[in-house]
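Here we start with a single chain on its own, the form predicted on its own, put down as structure tokens.
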Amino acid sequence: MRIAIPANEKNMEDLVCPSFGRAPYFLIYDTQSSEGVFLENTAASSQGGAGIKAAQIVVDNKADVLITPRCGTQAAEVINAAGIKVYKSQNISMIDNIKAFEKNELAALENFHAGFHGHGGN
């Protein structure tokens, strides 16, 4: 199974960063080979649509679930379409939010904002 979540460092230690479509870096983590990558969000510098950008980065690395603080409604059509579930971190490290959500700890992300439009992160 193959885990998302926005990270502001590259370092599984750091906690969930609290923009999905803005973070800096996804961490995709394999849960079969314990291993994680980070990957540069290309969408965090774009004018609009960010997260829906970062989204299909998600999609594109195979993601199985995304865990992350929030999402707005169009990243979440995304994530959804593609068959990935979503989760709701907590104010913990991403490896003990990955922990967490292996001893099944963690909600469903159900709630979905409108997003921010270009005046922030979403």
Given for the second form:
Amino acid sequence: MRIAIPANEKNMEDLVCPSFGRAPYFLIYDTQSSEGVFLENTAASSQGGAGIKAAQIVVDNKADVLITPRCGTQAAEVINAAGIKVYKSQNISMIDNIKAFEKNELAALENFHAGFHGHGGN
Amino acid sequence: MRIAVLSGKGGTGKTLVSVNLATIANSSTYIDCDVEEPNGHLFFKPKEIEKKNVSVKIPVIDDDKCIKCRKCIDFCKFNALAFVNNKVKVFEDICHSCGGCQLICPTKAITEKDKIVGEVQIGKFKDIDVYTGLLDTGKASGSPIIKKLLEENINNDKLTFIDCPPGSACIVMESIKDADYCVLVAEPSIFGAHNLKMVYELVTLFEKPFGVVLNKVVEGENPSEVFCIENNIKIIGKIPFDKKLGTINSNALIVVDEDEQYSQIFSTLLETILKEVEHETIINS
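Next, give the form predicted together with its partner chain, keeping in mind that what was shown is the form predicted on its own.
Shown next: the complete complex, the earlier chain at its head.
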């Protein structure tokens, strides 16, 4: 199984990035090999629609699961259409989130927000 | 001649200034480009309204012709297209209707459909033509409506007043693009001066001749006035902070029709603006 997580740094001990669409990197972690690779998120510098493009990257890298603190409605459309399951990350490191997911301790992300479009938000 | 009235924030008096200038000018045109919440019509209560829909072009993908090359997706700067489940997916609200995806598609699998985003209303109040743009609720951008409003008015040789949306974003740029002169309305506060600076930078960038109207003027220091003096900006008028004016205005009456003092203030303002434009025309010719 392949797990995608938005990342600030290329370090699995680091916390999950609070933004999905504009995260600098994505961790793609393979649970079979217990190995992770960090991809640059080319959507981060988009003028608009970053979430859609970021979701495209996650889909193209054949993730089965996305662990993220939040996700916009349009990104969710792409993610859901590809059948990727979305879980809400906890405020712990990326690798600990993966462990928590493997122990079934993460809840499904149910609230998808409308875009921030430069207006901040939580 | 087109005079645009703008400000960095809402509630400074753009509509007050443009409605009253249009009224005092006689035989003029008023265009409400604040398409998210147009309110000039509340004062003019225009009659004989003609309505026209405004639509934008949205791509439609023919899945049989699509060869999944993803060129359209890579091309779209706004990320309005995604490729999922072996199909191109269109995000209509993100699309800016540039038509690029259609041009770039090697198999002509992309056509366009019209999507209605709002309407323009053209009516009359006495000898004033009143144009109002209305963006449908939930639609992302007012730019297509503003374009249509100004297009409808292109052959109009009457003195035209453009009531702009607040701020200094794309919709404001669209509204002032073809203006001959810009009137910046500013409030007497630090926040007001900050917002004045935003529109000042915008009209400077667009190389538009402009002047500032100080609204809600009270005794004491006016940060917007200080900003004008420091930057050598011409102040073309002052409107007092006045309960009488507020009462007339909040009853949706046009103050120059109700009160001699304000009829004078706006006549003088209009004369000043026309002189300024004339001056600009001479030095630029």
